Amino acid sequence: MYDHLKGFRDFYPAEMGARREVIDSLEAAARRYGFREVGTPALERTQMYVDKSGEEIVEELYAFEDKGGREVALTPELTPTVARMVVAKQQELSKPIKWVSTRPFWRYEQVQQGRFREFYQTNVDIFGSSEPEADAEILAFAADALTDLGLTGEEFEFRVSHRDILGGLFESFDADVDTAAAIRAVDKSEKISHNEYHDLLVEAGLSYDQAAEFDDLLAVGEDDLDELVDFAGTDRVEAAVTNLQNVLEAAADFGAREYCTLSLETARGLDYYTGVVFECFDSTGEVSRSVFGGGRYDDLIESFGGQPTPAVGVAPGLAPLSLLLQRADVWPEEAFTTDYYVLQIGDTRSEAARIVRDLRERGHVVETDVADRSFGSQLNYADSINAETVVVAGEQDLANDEVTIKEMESGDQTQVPVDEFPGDLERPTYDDFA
């Protein structure tokens, strides 16, 4: 017997059916917004991630040397890959570029609630627009995607912030601050103690008094953002505050503002984020971690050798999203659904196959016996796959030019002339003939 690897999971049909329903719903929401599906490789050059995140990232990758001597890695995220793709055909692609992709990713990290070493995400990105409407459309897509799945505004919230507000505030202190390290500390603030958080800010260059003052600044309300502009006295913070306000105004027009909460403690840990960022959280707090996040990364395309291209995106992960859906009791039912089971008794394969083909041509899910089982075994199997209707094609039935139609839920059944089934009916059931 072989066990699956730690952090990797098997999905049997009932659970996979629920997952497929969620994925289809996410992708359907993206299609309504005009996002076009792309396909991407599972392997990329390791150097691409090293250049973006530093040598230490290799410890988190499934990285190895392939048989051609190339250093490669299983993709841990999609953003660098789609950035590479945009650079490769930047002159040919119409702007804005709007892409969607659902696929697995791999990271060698600690397995915990909602986090695995192989995980699935639906990535939705817009390239080529720096306007607030692009950020708002990403927020609106995310809101629609969640409400399509049965969630309400009482069950989730988008905590919205701006990286340039954080960076600009750090720069305004009379200190030699490592801004990237300080922002990473802000990103960790919800996961560590208050003292540990302040220690990280001090390691990044602030004094303890400045760390406390910075904390107070982040507590301002949406109506008091001008206080940050006054404190910093820089164009960077003023522009960031204006941009954040414009994004939230556009989100109101797009129907997503009700889900957004100002949260300047939200930072997103990846260094390539540049503007508005947000994270989705369970409003009740029962799912303790971020469900997913997104934001603007305007410099990434240029860093990959392309022309300056603004970009913004979001990536709902299926594992943490499933925790939220299950907590809210809207996770799809994990059960088989089958429209028809055509039961064969004796030498009736030819007529049974004709009925199966006719029903499948109408788009129905239809099964029939492929294991030469008895009547009772076939009926038990039909019950196990939740067949709604069983069509019995037995030798005696066909000798009378009939088939038996059985409604499984009630157990009611009736005989129907074989040449009238399915006839002209799109979805014939017991009620059509009783």
The other form holds:
There are 2 protein chains.
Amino acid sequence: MYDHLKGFRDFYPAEMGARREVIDSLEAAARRYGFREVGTPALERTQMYVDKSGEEIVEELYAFEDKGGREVALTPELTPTVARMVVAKQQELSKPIKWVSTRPFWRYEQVQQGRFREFYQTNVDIFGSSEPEADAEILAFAADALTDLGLTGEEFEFRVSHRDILGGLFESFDADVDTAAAIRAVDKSEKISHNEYHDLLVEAGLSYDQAAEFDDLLAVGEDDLDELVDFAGTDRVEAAVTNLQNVLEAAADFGAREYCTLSLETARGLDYYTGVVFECFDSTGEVSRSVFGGGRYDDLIESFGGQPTPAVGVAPGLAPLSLLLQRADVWPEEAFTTDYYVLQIGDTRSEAARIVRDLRERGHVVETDVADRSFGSQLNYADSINAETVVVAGEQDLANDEVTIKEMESGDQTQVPVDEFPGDLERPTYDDFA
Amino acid sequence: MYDHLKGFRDFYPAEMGARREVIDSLEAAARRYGFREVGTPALERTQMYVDKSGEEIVEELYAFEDKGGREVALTPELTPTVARMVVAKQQELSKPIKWVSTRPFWRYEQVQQGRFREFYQTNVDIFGSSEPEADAEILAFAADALTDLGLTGEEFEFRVSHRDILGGLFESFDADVDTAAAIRAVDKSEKISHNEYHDLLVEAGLSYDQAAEFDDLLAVGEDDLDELVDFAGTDRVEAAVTNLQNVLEAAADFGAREYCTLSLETARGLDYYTGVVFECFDSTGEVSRSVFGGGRYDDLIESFGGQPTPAVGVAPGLAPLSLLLQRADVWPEEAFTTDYYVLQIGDTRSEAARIVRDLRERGHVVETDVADRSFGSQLNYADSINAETVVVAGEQDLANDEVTIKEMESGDQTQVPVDEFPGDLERPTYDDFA
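Next, report the structure of the form predicted in complex with another copy of the chain; the form predicted alone has already been given.
Below is the entire complex, every chain and molecule, led by the chain shown above.
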């Protein structure tokens, strides 16, 4: 007997049905915003990830040499792939480019609750607009996607920050700060102790006094962002603060403002972000980690050899999202649904098949016996697939030109002339004949 | 600039939209039959494929050692994975088990027309029934799936054969025949010369005279299958012929018979088939290769360590299927569709956003400006995404409490009171106000 690999999962139909419902809902939300689906490969050249993230990244990849001697890796995320695709057709694609896709990704990492080696994400990106409306549209899509799934503003929040405010503040200290390292420290701050956090900031170039001052600055309220501008006294911080305010204003027009809270302590781990970044959290705190995140990455396309092309995106992951939905008790029911089971007794296959085909032509989910089973065993099976209506095609009934229609929930049943079923009815049930 | 790997493809939105339409249609057909979606991993232990197909298979796999020292491979097909999943839960799954899924697979092989290293298939399987109705249901699903896509019986045929007829005939010759090798020879017969084919049969153990005799036997018509029974004189061939006839009869009841032609020369390459096998071909012959195939594989689950569990399935591949659909001129149009573009002129974002949200709440695909573009540039964009209706939210119009509704196809437009749009209309267009 074989098993699946650690960190990989088999999804059987009941659970998969619920996952499909969630994915369909996320994609329907994206479609309404005009995001268009793209299809992307599971393998890319390892070099693309090394160039973007350094040699260390290879340790987290399923990377290997293919039979043609190419160094390849299972894609750990979508962003480099879509960046490559934008560069490849940048002349012919009309902008803004708005793409969506749902698919698995792979990382060789520690398996823990809600974190797997094979994991699914819905990636949604806009390329070609640096305007705050693009950031706001990503926030609005994310909010719609979650409320469509039955969540409310009581249950999630988007913690919104801005990379260039953080970078600009570091720059304004009288110190030689490694901004990337300092931002990684901010990203980790919630997961480590206060002292460890300050140690990291000091390693990145601040003094301990400056680290404390930086902390105070990040705690500023939404109405006091000007204090940051005053502190830094640079165009960079001023522009970043204005941009953040503009994004929040546009988010208000787009209906997403109510889900956003200012949280400059939110930094996002990945190096490529450049502007607004945000993470979705469980408002109740029961799901302790960030559910998903997104943000602006204006430099990536150019670094991939393309024309400068601003970009912003978000990528809800299905595993952390399922924790949030389950906590809020809105994860879809994990159960089969079946409209009809057509039960055969005796040699009634031909007439049963006619009924099955008529019902399927109306778009219904219809099963019938394909295993030559007894009446009882067919009825048990119909029950196991939650058939709403059972149509009994029995030899004796058919001799009288009748079939029996049974409502499974109540057990009620009635006889119906066979030529009236399904007749002109789109979705005939027991009630139509009782 | 990075490129994608050879044999891997990037699907941009127009092409992906057509592919999605085809996949949705295949899956909808499967759903009506009560097939339930499963989710399966992209990586499995290499040993599973070696046990099933021998060491040689590794040459065709993307196989490597993962960072934990496990020998793993990108899945080249679904059957071993679903067999593993059936074995893992055989007690609790109610039978017949009817599963469907669409996903990519990977093989390191020569890239040619309609054949890639990353390729997509919709796999549909029934586990737990040895009855002819199960084989017929797979044929009926396949026929429905193709006719749903716009194909007719003029354009495709299922060439139906039976592994046990072939095996039983080989057994009945007075010769020591390697049946697996002989069946592989039959599978290749259409792609190689007659002489080469006979050489392979002789390598498998027949004499040249017997090979010629075997050829004559395979050419038997549907009404003369008894000749095979007479020739062999074995229960095995008699049972196999009866089974094939029963499957075709059940297929008649299920509406698939008209697409089936007897073709004993069809053998299917894979070793694990045991009963009825079939391949879908382009009736016109323009697509020369088999479009897809399927069949019965009753021994696989047991060989995977499970209880004996009969099984039958089919797996349409999207690439060969797209050749067939394109040839028949029913491949979906590769174009964007958009219900509304809400065009902003001046500072009208707030009112435009209100209209956008109202329309999206009705389920429509709606885009608006997120890139601060001019009137002309927005109109060009709206045209590029094939917007059906453009709603112009202009500063002056709005000062008069009006918006302009423009039908893009005709260019006709009219002014509408802003509080009447969209009003109570589910899908307001120019015609509603003209």
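Small disclaimer: the values here were computed from a predicted structure and weren't measured. Positions refer to the first chain, counted from 1. Only residues modelled in both forms are compared. We call the rigid core whatever largest set of C-alpha positions still superposes within 1.5 Å between the two forms.
For residues common to both forms, superposing the rigid core between these two forms reveals a single consecutive run of 3 or more with all Cα shifts of 2 angstroms or more, at 1-3.
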